[in-house]
Amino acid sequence: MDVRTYIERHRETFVAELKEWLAIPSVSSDPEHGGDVHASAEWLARHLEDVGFATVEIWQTGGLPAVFAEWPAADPDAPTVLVYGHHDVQPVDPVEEWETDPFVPVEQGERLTGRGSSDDKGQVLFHTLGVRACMAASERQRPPVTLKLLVEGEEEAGSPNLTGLLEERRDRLACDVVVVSDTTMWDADTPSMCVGLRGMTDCQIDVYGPEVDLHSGTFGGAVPNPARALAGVLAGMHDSDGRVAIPGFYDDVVEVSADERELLARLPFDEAEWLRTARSTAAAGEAGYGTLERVWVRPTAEINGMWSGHTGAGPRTIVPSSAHAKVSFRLVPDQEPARVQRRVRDYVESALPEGVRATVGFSGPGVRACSSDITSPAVRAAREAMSRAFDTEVLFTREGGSGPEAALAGILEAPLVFVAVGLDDDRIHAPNEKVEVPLLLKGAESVAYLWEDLAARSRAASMSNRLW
């Protein structure tokens, strides 16, 4: 039986299993659902044992549990693949906007609605169908690669314990490549692979002048105004071409290759439709780059909010004693958040006029950007596997957001490959989250081909370290 036939014959069982898992309200950010996150981990552990994984463990953290599983290949020289995903889900508020109960999954034609259906339970579960299809097609008793799964329970809460878990369990998680199934494709008719996520760091800038608010008639125009000083700092963060003007900000930026820019340009991007989605009347940003490049592969400085002095009804003519702003920075390879933070602090200090002072407080160490080398054997294998499953060419995308993938790649010292079939219209953090079941089946088919291809490439290379 070939891979595609096996998957189609087991479609109903797969959907029934997914529905059962989706019914567990594993909302990690709500303490009242802590028990449900534990129940979700236990359900997944039982399922993985039933599938045939030789080792299945629930790993406790300082917060909510992760699930680890391993299924060794028969060939001890076969490559090792770690699949990363998460079993926790977003809150469902506002619940009144859901057309169905968020934790009673509903099938409507090819669509399955329920919280977690796309992000990320559906995309985790297609791996178990895919490995079964792979073995059935080749009449194997074990997968062609040593397959490991790490499915965390706190991704939707910011993965606060993931780094510690990766460091503590580094030996158990050792692998040749990390496969991530927690992103999206361009659309259902344009299958694509994500090859990078931006990093991020954010801060609050607090500017102080006089010790108290002052009468603007008596003191205005004669003492430094913190609101004006902050406005100057913020305005000076960009030049007339839309580039970030903080000295040294671009020093470590890795430019996207001409090949990748060409592939991005081939995506069927409709800027007018994109602007309608954004409810904006114009696109803007760094000169010399298109809209997709601006949101995927270029770094940014964004003013998120500012406040100072009197903002209530009626006049209150003062020189305010302080002014404040929140600013975030999206980063690209190889920008280190700590280095960017130092440059931001140096810039703010240098841009302030005499008589005012400022503090710049960052919310944390920041998140590094991550990317995949589109010429690497692992990415080529994944692209070919997806193209085979979808019966068409697979293009490349990136995503403008940030996630824990850089920590995975950095701590485990393994390249990242994104194999995912979610869609932007799956409403993953909104009411009525859904997933297209045929796409989940294509995801299963893709990884079934991928495991065989990675094993074959490794054998051809004779040594896995030559391949990776």
Contents of the next structure:
There are 2 protein chains.
Amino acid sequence: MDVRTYIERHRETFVAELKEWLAIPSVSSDPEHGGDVHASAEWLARHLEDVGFATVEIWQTGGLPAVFAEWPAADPDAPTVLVYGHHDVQPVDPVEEWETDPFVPVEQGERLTGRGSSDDKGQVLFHTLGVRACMAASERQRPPVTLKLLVEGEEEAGSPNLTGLLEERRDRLACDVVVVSDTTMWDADTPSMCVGLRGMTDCQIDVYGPEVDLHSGTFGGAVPNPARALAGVLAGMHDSDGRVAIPGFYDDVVEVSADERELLARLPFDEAEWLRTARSTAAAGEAGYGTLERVWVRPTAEINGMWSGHTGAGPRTIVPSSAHAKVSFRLVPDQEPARVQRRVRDYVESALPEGVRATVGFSGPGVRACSSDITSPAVRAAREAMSRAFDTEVLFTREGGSGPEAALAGILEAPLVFVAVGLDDDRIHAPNEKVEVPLLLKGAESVAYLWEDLAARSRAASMSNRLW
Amino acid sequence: MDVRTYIERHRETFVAELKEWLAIPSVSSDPEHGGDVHASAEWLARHLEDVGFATVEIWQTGGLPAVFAEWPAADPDAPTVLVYGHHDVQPVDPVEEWETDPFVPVEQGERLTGRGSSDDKGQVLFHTLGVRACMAASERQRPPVTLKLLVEGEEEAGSPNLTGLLEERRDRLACDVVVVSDTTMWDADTPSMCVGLRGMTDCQIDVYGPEVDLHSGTFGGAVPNPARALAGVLAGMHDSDGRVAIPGFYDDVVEVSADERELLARLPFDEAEWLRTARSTAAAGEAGYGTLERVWVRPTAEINGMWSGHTGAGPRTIVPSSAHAKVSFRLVPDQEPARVQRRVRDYVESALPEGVRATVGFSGPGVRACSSDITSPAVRAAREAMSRAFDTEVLFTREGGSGPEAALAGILEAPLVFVAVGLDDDRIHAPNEKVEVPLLLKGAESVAYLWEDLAARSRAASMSNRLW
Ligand SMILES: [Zn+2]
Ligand SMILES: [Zn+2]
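Condition change, the form predicted alone to the form predicted together with a further copy of the same chain:
Let's see the whole complex now, leading with the same chain.
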């Protein structure tokens, strides 16, 4: 029985299993659901044992548990793949906007609605269908690659313990490639692979002038106004070309290759439609780049909030004593968050007038950007596997947001490959999250082909004495 | 009996009368005290009748009542003086910071504590002592000038009905000079006359970008950020010399005369002490002007408040959909508030990037600046009268704040002269407001001399056929 037939015949079982798992409200950011996150880990562990994984462990962390599983290949020289995903889900507020109970999954036609159906339980679960299909097609009892799974329970809470877990369990997690199944495709008709996520670091800038609010009649015009100083700092963060004007900000930025820019340009991007989604009347950004490049491959500085002085009704003629802003920076390879933080501090310091001081507080160490090398064998193999599953060419995308994936690549020293079938309209993080079941099946099919292909490439490479 | 002796002998009666009036809590901005403002008007009307004013009327307005009184000179060719003051007072919050009951006036040594003692009941009342002293010294039954009093009851509530009252009663209020007793002197040892107040107009700027807050990962860097647009608008309001960079802002500004600048420079101004009061580590403002000039004779643009997007704890990586600021402009002669408002609107419009729109809402028509011509006979006469009362030279000051005085000068078409004896440390508008009784007596003495002098100058001028 070939991979596709196996998968189609097991669709009902697959959906039934997924519905069982989706019924567990594993909301990681809500302490009241802590028990549910544990239950979710236990459900997954039992399922992985049923599927046949040789080793299944629940890894406790300082917070909520991750599930680790391993299924060694028969061939000791076969490559090792680590699949990363998460079994926790977003909160469901505002719950009154859900048309069905978020934790009573409902199948309507090809669509399965429920919290976590797309992000990320559905995409974790296609891996167990995929490995079974792979083995059934080859009539083997073990997968062609050594398959490891790391499914964490705190991704939607910012993965606070992931780095520690990776450091601590580095040996158990050792692998040749990391496959991440937690992103989206361009759309249902345009299968694509994500090849990068932006990093991020964010800060609060607090500017202080006179120690008390002053009457603007008595003092206005003769003392420094911290709101004006902050406006200067914020306005000076970009030049007239929309580039970030913080000195050194672009120093470590790696320009995206001409090949990748060309592939991005082939995506059927409709700017008018994008602007309707953004509910904006104009696109705006760094000169020399298109909208998709601006959100995917270019770093940014964005004011997220600001406040100072009188913000209530009516006038109040004061010189405020302080002014504040929240600013976040999206990063691209190879910007180091710590280095960007130093540059931001230096810039703010240099931009302040006399009589005004500022503190710049970053909310944490920040997250590095990550990307896949589109010329690497792993990315080529994944792209071919997806093309075969979808029966069409697969393009490349990126994501403008940020995730914990850079830590996986950095600590495990393995390349990242994103194989995922979520859609932008799956309403992840929003009411009425859904997934398209046929796409989950295509995900399973893709990884079934991918494991075989990676094993074959590895054998060929070893014959030619080159590590692939 | 000379003026000074008369006043010293009547000190006790004067203080007793003032205490009676101060006991009436005529807080105009608090509707619960509306009855008290009426009672205060009635107290003053009765007092003015007792003093001997020929006409005493309580003028109802759309809001709280003003008191008008008139005492014609014997000589029909004598000049007419209109004294302006107010009988309403500021609220007393925070009342727990008062050391004594704000409406139980307490005399300790030369100091009288109570709400309104300095602002403005004490300064209104020295006029009735002054006119009695003037007449007693000359042994006449009527004052040497036709004396009119307009004591409004809504000054601390922004004088919302003053302009209407002035327009409506223009004939009854007709005068040759307006004497305002509602300002301060440099300090107790440095008697001075205020010769100008700045005007004001203020607005809220609302900047709108995308119609909803957007995720900065998905959209950041590719849509206009209204907070950044607002920062640009605000930062661009000043140039690097600290001048307001709104095109045309200075068009109608009359430079203060070299003579007045020289006199201002003679004030014993201690910048270090001023900075301690401001609790600021540096002075800052328009290049080419000193601190006192910056707050008194130069116009300003000051950010009073601003807000946008996420202002709570922690990060929230959004592109906010709107950003807001409150900005006030202090004006000097001859800036027209309406014209400045147009310039501000034009500037904001011109400073916005594509995809962002703004509304600029002014809180009202604004207030013009006012000033006295220091070379005019009226100012000279007042300065000489105060010098005689204080036995020392009198310097000139200005005030950086704004009041309704410009309306008096504009509608009544008469020059303004400020004769006042309040001090900056009288704590007006704050807990424990007090007044120095000896200074109130000097105020009475000053106006007693002034009325005689104005009458004498008028007679001399009419003899030489020149209007003074
Ligand atoms: Zn996810
Ligand atoms: Zn006052």
